[in-house]
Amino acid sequence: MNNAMEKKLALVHLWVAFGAFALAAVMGLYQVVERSGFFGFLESREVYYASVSTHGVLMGFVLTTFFIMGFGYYVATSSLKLPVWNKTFAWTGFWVALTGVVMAALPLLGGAASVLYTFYPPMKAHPMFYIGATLLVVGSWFWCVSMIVMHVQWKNANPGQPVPLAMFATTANAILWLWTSAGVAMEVLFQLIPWALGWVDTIDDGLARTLFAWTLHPIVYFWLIPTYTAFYCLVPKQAGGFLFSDEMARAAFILLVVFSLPIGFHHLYMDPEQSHGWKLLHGVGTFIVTLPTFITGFTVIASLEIAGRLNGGKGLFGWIAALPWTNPMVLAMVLGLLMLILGGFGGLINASYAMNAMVHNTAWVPGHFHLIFGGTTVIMYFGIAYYFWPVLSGKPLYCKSLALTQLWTWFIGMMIMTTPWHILGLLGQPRRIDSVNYNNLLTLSWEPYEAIMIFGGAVLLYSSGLLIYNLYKTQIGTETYQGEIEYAEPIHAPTDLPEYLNSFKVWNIVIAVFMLIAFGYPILQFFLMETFGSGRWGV
């Protein structure tokens, strides 16, 4: 097959995406540098708002979106042996996308939309802002649509076969793109664009909180899914191994979809709309979608060891000393668990009702949030992006050892980075401030902790640079590659699987009896009942 088009098609989001990448890691550099105090010169709240909520929404949506957009198209036609699915179509959603990102960007760096990544109201944006950020969302619902369509062709044309895994994986993704997005797409359309247009005084920011919960902790997993695609799919193969088990595989990711959606009022713990009841049954919610990431730890790691043993490790830990240690993608992998173990920790003290207590709207919060997101999902993109350029672009990696650098560079500077704001929010320091230099006892001892933040965030920038510059140089490169994307085999295939295990049909009524439960009535009061002194909403 020639998958020419399909791979310019991939390309080119990956290009943006980390186009986009690349301007947020300078800003994030400037913000921990702007907010220690340090430099009087460089202090403007204007200036910081407005590079944080930028910073946001490049790496939350525009990073996320496009990486995912065309990894997803790619692993579609590899592992399928398909062609995309109408290719007009795939592009014509790649074209709002990037409408949308341009609309949206224009008032970010103007500072007309200092709303911060989560844009909660009253703070209000300028309308382009609401109004590209939709766009985003519509077209990455193009791409949706896409792997769905791809994945019925090939079911249709294979009667009774397990559908690839990393094409599974995938749709496993689009399916719950299409349902955590529902919750910020209603916020936006039927509110905020309403609101800062003119059109309507007021709004209900509960009911605006609760919609946007609909979508900010599932849309983690809708960030993370590919990075488990890599850990299941792709990595095995490039360690020399198998995957464990295939079905386990399959379980986790229906686990993901199905278990990570009814839970987003965890981050309402200390908002007065919801009741303690649902809090309560979503904070249930929020420890039982740890089950699949054990799930992948176990799997995944004992895929690593099945390569170790066949590298020639030998006793019970020289398999890990057999791993090809010089490969980018086993690299990342291995860097990117042990964040994970890291920041799933800190996780369940957010997730854990009482203790959130403790560390909530603390700096606690984005220690957390950038060593799951900037360090475990983001690094495996580093490590995807090492394995799929040569393959997209024709053109052989340009230096491997850098590559290897960068990642061990990524590594480092995140863990210098997020230590402290783990320690800073034990001490008390709250997040989505412009500055700590109030000139007190406890501020005076948050010092030591900013300055080494600054030096972690330098360690990110230099990192993302060789990033760059490697995949730039790959770009360019005169010389030719040849050769396709290698997805890792099972020790035992599955050979009689269940519809369960390769369909979303039944999975899809779950999830929507679990949102029904965990969301109806709780969106439903805003609409029967006065709020906090204000009428029911919409009269």
Given for the second form:
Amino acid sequence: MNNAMEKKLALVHLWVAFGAFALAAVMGLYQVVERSGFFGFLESREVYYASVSTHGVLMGFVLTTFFIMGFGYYVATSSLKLPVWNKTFAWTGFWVALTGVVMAALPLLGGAASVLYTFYPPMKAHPMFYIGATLLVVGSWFWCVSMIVMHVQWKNANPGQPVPLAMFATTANAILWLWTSAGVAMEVLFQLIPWALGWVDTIDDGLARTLFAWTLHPIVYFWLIPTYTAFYCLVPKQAGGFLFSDEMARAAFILLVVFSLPIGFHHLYMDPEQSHGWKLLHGVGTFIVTLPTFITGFTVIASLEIAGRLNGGKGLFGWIAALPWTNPMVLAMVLGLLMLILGGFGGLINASYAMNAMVHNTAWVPGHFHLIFGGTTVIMYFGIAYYFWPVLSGKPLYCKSLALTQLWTWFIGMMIMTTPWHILGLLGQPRRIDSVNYNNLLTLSWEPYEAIMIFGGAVLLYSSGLLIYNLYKTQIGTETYQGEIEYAEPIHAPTDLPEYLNSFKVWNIVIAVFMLIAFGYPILQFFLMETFGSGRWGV
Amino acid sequence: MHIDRLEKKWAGISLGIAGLFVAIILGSALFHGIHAPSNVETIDSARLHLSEEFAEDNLGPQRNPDGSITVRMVAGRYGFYPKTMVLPAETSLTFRWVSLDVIHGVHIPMTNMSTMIVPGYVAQVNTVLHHTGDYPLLCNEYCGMGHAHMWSNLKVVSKAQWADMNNQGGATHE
Ligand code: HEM
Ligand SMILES: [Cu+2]
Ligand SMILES: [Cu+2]
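Any chance you could show the form predicted in complex with ligand HEM after that form predicted on its own?
Up next: the whole complex, starting with the chain shown before.
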């Protein structure tokens, strides 16, 4: 199959993703330096908050969305052996999303949208920021449609056959994202844009926070699914082994999609506008969604063990040494899992609301999500990039050892940066402060940790530079490379798969019911009781 | 369909772990009354000064007949009012927080007094402070350029000391 167009489509998406990442990484280092207060001449809260808002949007929304789209298109075409459906449609999605990014970037960089990536009203950003963010999401919906159409095309051509796992996971993500983004889309379209443009004078903050919480939890699974897809479908092959269980992988993806949606209120544990019973319900769901992660941990580690033993590893732990540690994808996964295990403990604390009260909105929170999101999720994006770039660009990877150094330094940098960040949270430091002004002895104990964070940030920026340099050199290389993405085979090929493990029809109904239960009354209540809206406030 | 025996076992273990955590939070919620601030009570943030409860004279601690204390606080850019306050240790406290303007969050480090303060809503937190000393109240939700400058002070004294101060008519807040 000639898929030159698919390669270009994927590569352009991925370059936008990593371009955004590179810019945001520079801002990241500036932020850890500025907030420490060690360099007086740098102090400027206007610049700091414009920077954190931009960094958060670029890392959280632009890197991820474009990466997921580019990765998804190529997974679809290579695993299904089908051309990407309607390329004009796919490119339209790309341009809509990119236009949105540019529109949002202008007020962000100009300091007219310093509302951080969560843009909680009633602090108001320039209307162009909300419109740009909406376009980014609308662009991503084009991708969702593409993935679903291709999934159906393949099923129609191969009735009764199991959809290749990588595509099953990608479709799961497209469906997850449609459900997930509906919450913030309602907030932006019905509340924020009319209010920011002055068509309505007030906004109900309780409702806005509730709709945002709808999106805020499952969005992290939207970011994570490509990482899990690589864990299941790409790494076992790279490690020289097989996937331990195809069926369990499908079950894990389904659980992720179904249970990550109705649990957003754990972001509202400390909020007054939702009552206790609803928080408890979402709290229970929050623990259920740990299940697919436990299953994933087991299945992917078992797959690695198979590979290690096939490579000649013996004994209880000998297989670990026998893994191909010099394969960037394998290394990325091992380091990612390490960070996931550490971050997982932190996550359990956040999820328990008695303990959550101690760390809520402290520096612990950015510490935690930099470790899991900036660490586990993103390090696998790097691993995928090193594998995909040669295939997509038709040039061999410029330097493998540089790639390994990059992954190690990312891991080390993250450890150095996030450990003190967690501690600062336990020492009571609020998140999102640009400087330390509290007239209290407690703050003296914060200083050494701020200093260590700068060091971690510097290592991370160095690592980011290595990544971009390597990808760029690969792209402009002169040698040619011919290879395709290879997917891991399961030990037992899935036969007579029940339809509920091969399709999302049933699951969409289950999700609809869950969402109705979890969000129906909590949203309706704002229309039943007398509420008082807020006006427009600057930053 | 083929599911490995080991994998079935592991799925069982995972279910067990998740179940254990669910039991813990259900238990702590139902039997120990550990509740997040969840009173779902609305208020017009634009007219707080006209509201009886949060009029300026009513802010700060007030003793209830049963010996507990209700502390009414207003958050606004950039401070928590009253700016300084004295409270007794080992006493049942009910904080009632409202915002004048945007969303704020407040916590007292090393304690579990923490809540979001969302305009339009009253956030109520029940707690007991166990240790005497000086504490800051810190704003922990980004609320604008002055976010890092938003704090106020709390002094926690022993119950007896607090009773003394109040009996002599001394101010417990200013
Ligand atoms: C180059 C390494 C990085 C450094 C030095 C860095 C540093 C920072 C700092 C200092 C903040 C401000 C936090 C606060 O004020 O509470 C921040 C915010 C943020 N970072 Fe990073 N970061 C880095 C990489 C990443 C990565 C890889 C991601 C995710 C892909 C990420 C996602 C975010 C997000 C979403 C925010 C916004 C948080 C908020 O608004 O509260 N960062 N980062
Ligand atoms: Cu504040
Ligand atoms: Cu604040």
